[in-house]
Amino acid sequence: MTTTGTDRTGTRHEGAGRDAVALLDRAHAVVTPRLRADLATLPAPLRRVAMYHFGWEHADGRPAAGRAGKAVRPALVLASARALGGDPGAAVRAAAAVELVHNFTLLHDDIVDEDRTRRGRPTAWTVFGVPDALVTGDALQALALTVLAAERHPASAPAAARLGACVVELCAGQQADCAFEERHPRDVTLGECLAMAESKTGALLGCACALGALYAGAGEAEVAAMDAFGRQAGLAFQLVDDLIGIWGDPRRTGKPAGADLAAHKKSLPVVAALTSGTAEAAELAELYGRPDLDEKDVARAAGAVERAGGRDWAQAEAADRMARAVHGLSCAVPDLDAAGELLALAEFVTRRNH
């Protein structure tokens, strides 16, 4: 599978998105139980801003009935689990452990960035403060790792040591992606550019792929195979998202049309132009070289980033990027077929167009 397989009616992408969906279904009802279980445990300060992050409090305590986000790791984890053989039902508490650190990145991402929305509502830090979601955040990575190091499962010991190594690589990917910021707009290059992005997205979908196999207790190589494939399709989402990022529906995604050009993002098809040696690349460093873009501004850099070639070199990318996942899928689990979970996830996620 890739990304440009498919067929004129499209009812191939169509069938593997009804089958993500209820694959996403499944791992919030079997995950959700177990993160509400994992944060009753943290002390009430702490749980209540992580009640509300995940939506299931309003900021007074009151219950909310919102979902926690799609599940797309912990269903990776899972999943990963049921492709090499193993029971599922014995990595619930890993694929907990990874939702944990993706909200812990969630929470500090929003403080970075600034940003003052999520899943439709106030992020917490403008509702609780720094302060608060910040250590809160700090709070559900330390759980994550209780929670896995607690269980008695031969798999326990190297998923803490896998999760807590992976946890290292996110924060140099958040560090790098911070440092990128603060650069001349034609300075940061694309290698650095896709070394970042695998270290913060590519890595923990990486590691909810290795964690699964490690429960259904594959080998190193097998191990390894799994997680070259969450790192690749991990790469082929950032670059989705960063696609969506320029050219997203604003009433789908909720942001302005070219949200990221506007916040000066040095995103992957925004570097890619940067570093195309074109005409375009210099008219949008001009503007990426401007304190503040206003609409129009926003709507030539993206012109820009077109011309210079960002946008198909980010398609053809993502593209690559899935081709090389399904090989490495194909390296750990070379019966396809028993896939079929992996690879429709991994088509969902890099099939978005909102």
Given for the second form:
There are 2 protein chains.
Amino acid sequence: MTTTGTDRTGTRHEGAGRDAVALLDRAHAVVTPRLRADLATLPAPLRRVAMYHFGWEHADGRPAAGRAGKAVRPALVLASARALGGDPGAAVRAAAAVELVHNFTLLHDDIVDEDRTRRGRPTAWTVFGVPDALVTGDALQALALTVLAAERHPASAPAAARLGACVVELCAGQQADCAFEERHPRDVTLGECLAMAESKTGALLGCACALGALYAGAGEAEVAAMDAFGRQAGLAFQLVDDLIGIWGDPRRTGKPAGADLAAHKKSLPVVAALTSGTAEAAELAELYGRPDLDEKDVARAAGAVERAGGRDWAQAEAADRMARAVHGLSCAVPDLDAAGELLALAEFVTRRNH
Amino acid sequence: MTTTGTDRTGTRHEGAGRDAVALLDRAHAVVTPRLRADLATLPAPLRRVAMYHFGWEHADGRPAAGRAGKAVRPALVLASARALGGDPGAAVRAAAAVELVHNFTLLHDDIVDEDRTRRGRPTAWTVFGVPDALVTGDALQALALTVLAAERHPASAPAAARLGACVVELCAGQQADCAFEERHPRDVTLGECLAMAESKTGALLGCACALGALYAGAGEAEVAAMDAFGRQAGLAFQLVDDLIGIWGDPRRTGKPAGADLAAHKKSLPVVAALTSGTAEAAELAELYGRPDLDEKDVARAAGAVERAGGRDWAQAEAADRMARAVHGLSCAVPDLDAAGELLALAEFVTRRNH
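Can I have the other form now, the form predicted together with a further copy of the same chain, not the form predicted alone?
Now the full complex is given, and it begins with the chain already shown.
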């Protein structure tokens, strides 16, 4: 078992990291054949886009050796089922359904955000065009809910209802994200941004944990507590991700320092700074008003976010969210030993210095 | 009861039409409160787009007196349940789910096809922007499948699985439609076009009938026969719609004569003409190669389609599809009296001189 806490040694970190990597690899190995079988049922033109998006085919249809993401969500489904005394094997379809939903939102978000690169490759809409990428996203959502509806397990119907409600929340989160970009930075409150991040990132991690609990036959209170665990861990993950987007080591992130600032991204530390009412807030707003920021401007912006308290706030908020996550987990799984895998996964995704 | 056949009197037509209109009005009255309750569960920014799209609100949120479509699909669900001895009241959620799916595809198709008008109003994406219209479509799909998953009826799970598979087929149909527009007209075969129309239009009408049958507790063979009925009637409807798009009376259609030809639409009669290997096929291809067609060109194009046999083919094909539809129906519902409502609906949607 691995431990978590605010004062951990490097060795312990390594241990938890190794555990988490092993869990992710195992989830990936179990869910990939299921996902491939699901995608194989799609009509050829949609399957082609999906296989490319998952990294399993090149644009011309030749097999590719890529791996789609880290399988964090499937790993959470399976580990949640196990933590609540269920058989993770019975939850593999649910794990695949969650991953299908995740990838449907990525396909659509890339269109809406006009993002041209994902996982180091051109996004699907840039390769196959907007119409094909859009309908393939639609088909992946349908496939996710069909996969659950088609199996005969007592948890299937409540899991499908929960996953459907989660999709609505993900849509609301994406809508809010786009709407905030249109508004003046100082008109968006930190509370609105946190709620948006919870919907856009936390909701699906929470749903993954809740589905695992449902497949273990857990009661309503335990399912809700597992949802809270995943949701709060997801928010902590987003805060850490935002911190890395500004202060991450370029050698580790593969992006230049302050990449999110250069892109004028209104990430959580930035919004915290902009809404701080400090002199640095005005400085930052002025910098964000410029169409282009050079290296010196980016360094100035990072300094402004830090002096306005954005960095400290995000770090404290991430710690607070992790504490809430662990509280949710302890409600659902009082036995720390049984909760070990989930703690290792939560620690892994929120540490991110890998 | 109303009768159907190839040699009907005007009076009988009127009778069937009146019956069908009454059925559609009744379905509309029953399903609308359910749909409004479903939309009310959406987060406000998505609900706003959905309420506008359904014609129930103006863009600024004021209530509108509009009516979203003719409720053909909900009427088919309810009439199918009744024809197979079921309680249509138990199938109201399924009828709403089918209508939600229909409207999700309209929202996305309008984006992909860049259509600026629907039901005489600006399309949602032109009013609220592509991101909001796209995520609202996503949310309506999720809502449709959640509505089925959340109810406790033995038909819910098979209905959700069937509706999910239908969405995948609708996506494939839309993808094919877009792909055909990119290809040279003479490279698209009539068989491909018919398959596309079956996926894009027939599949959801078939699914509506199949869902009604499932909620009546029908067996697999009956459900499949009802799907075939709706699917073939849907294809007949598309063929008639395409004929009206070329030769429809402008006073009845509200569109100028030959509107589909002026828009270079590769509708089924046009593709039949283009692939006929006749001299008129070459004439039509030449006309479709021009960026703009004036009134005289449109009349010439209509003449070419007719002389190339496109009009006769479409009329014969529509009659053949209706015959297949009636055959499917008679397999599932041997009692013609019980099948009367469905025949009236099929006749109504394929006549379309109203």
